[in-house]
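As a starting point, one isolated chain is supplied in structure tokens, in the form predicted on its own.
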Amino acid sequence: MKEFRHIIKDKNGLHARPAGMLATLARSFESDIKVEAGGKAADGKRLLSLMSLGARYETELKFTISGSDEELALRALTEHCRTKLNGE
């Protein structure tokens, strides 16, 4: 199992377009990817399950990733988060 945390700084949040670029590239994955953020948990490979988090700005997202690829996973997802959740 591998986990990683991720600040959004992007003003608009997690909003349709992030969460289901999100969820398409989490679903090319094998392993369980689970999402934490406030209190709340969804599947990563759902888009309505990451929209249902309610993340905003500079919420901290916490993942879980666990299976068989997770660590191409985790590498792929980190690298996601850096440069689409960042507002750049």
Given for the second form:
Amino acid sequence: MKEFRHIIKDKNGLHARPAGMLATLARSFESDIKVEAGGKAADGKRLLSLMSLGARYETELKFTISGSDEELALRALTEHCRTKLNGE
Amino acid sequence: MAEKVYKGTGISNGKVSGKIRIFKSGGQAARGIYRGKAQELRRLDNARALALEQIRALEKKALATLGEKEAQIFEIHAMLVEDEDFMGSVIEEINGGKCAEEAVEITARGYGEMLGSLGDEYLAERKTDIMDISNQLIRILQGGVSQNEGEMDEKYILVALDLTPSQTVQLDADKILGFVTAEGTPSSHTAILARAMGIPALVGVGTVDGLNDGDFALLNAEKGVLVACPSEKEIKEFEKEKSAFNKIAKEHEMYLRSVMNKPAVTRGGHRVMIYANIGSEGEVSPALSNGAEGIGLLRSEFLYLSRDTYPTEEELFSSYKEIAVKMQGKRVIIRTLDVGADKQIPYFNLPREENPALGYRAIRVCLDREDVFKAQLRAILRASVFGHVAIMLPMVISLDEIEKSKELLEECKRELLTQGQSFDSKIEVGIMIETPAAALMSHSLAKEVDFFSVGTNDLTQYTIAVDRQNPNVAHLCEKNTEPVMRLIKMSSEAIHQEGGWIGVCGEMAADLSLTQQLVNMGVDELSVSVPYLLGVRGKVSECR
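With the form predicted on its own already on screen, would you show the form predicted in complex with the partner chain?
First the chain shown before, then all remaining chains and molecules of the complex.
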């Protein structure tokens, strides 16, 4: 099991588009990907589930990844958060 | 083409012939007939596949013409259509006995509300996305094109499963010869609208399958029959009957018009004011030309429907003012916002309720949303200097609600004073009597208000526990008027004791078989939709 945390720097928060991109990426892995924010948990592969977190600017997301390709998923997701959820 | 016959309940006696136009829901209320679980699931699956295809095509187009960023939204739509949570909930609704259209709608609304409750400024975008795909799915399920395609130039007979209030207000009334709906009862919105517009209609025909856009049809509301694709011989006979019917109707109307401008007084000498119920500015002129002595019920919801945001105080004011001016000093009773229950307005974000008729609606919502309520009260007050305007509060059940509303009204008056705005400081305040509680408490309520107006539709529903939209029990309303009559009598005595007056603005006011009874109870005003004005006036003068 791998874990990492990311603070959202996109001022729009985790709204439809970034959530969609995140879910698309998460789906390319076999591992289970759980995303937690503000006391709520979501399935990282499901768009509506992610959107339901209502995660805003400067909210901390906690990713928990477990499965056969967790190492790979961790790297890809960290990279994704760094580049796509950083408020470019 | 083979002739097809449909039977239902006829509304407003009349005969029309013309081409059929099928109304396609824009996604507002998607109701359909449940065809069984397996078939609904199959329909959903097909619609989903087709929706995905359409979305992909749109995405391609957007990519080519708009660029990658704009095209991304269709990627989101595609994901939503495939989303396990979304579709899981739709399937759950279908398993629970909902047709696919309704299942999609309920799910979309549920998620829309959930996202809305997160209190994020981007919720609008998210909700729109969900509504978009929901509408798309529903459109596909109903086998339709979008609403605005294929406008017909000639007048037509509108055919629909059922119509919601917001859909009906968007219709182009000038183009409609008659209505036919699969669902609905004599007191459903479509029926009320048909009556208000004075056009023949047929409700509750069960199914409208087999009717096609452009089919020629004969609608006989008197007999409750629609004949699609009739034979030449039938058309000829129908046209003959039609002109005979129209001739008699015209003669009667001429007589009624000749007495239109005389006050309606019973033979016993009781004077009854004949007022009109209207739901838009456009109905003011027809009301006046049919002898309305005032507006007994202005349904103020019309300014809130067909839009995405709350109307501003200025918008409300200018509309109220226009109506007050047009009525030239005749009384205009503006009923404050009655939203909730079967009248939903999306941007109010009212929660979905198990039992909306007993839920969060009308004055209950207004007293919670002071900003919305006060904007309306201020607009009414400002309009009051341009004519004779009165305020009427809906769904009152207690003294407390009247006191709170009057406090807010006083607050609005003080604000307007400090801003140097003028208003009628003695503006009349009345309440609707539409709950048994209000009728039973009428002695104490009467002390606080200038008038009562009985909303007999809701009062009947709440008194005899009958949902008037439910075809299985709706007929119980028609036979069982006595309990409601007693409540009206009680209210009439109470308000007269305090020197006020009482009107009736529900459907009962237009029921000529009840006019004598209402007059006997001392009712001072009858407020009916425009096509009934002449008839009711005529009936009153025949009363003892």
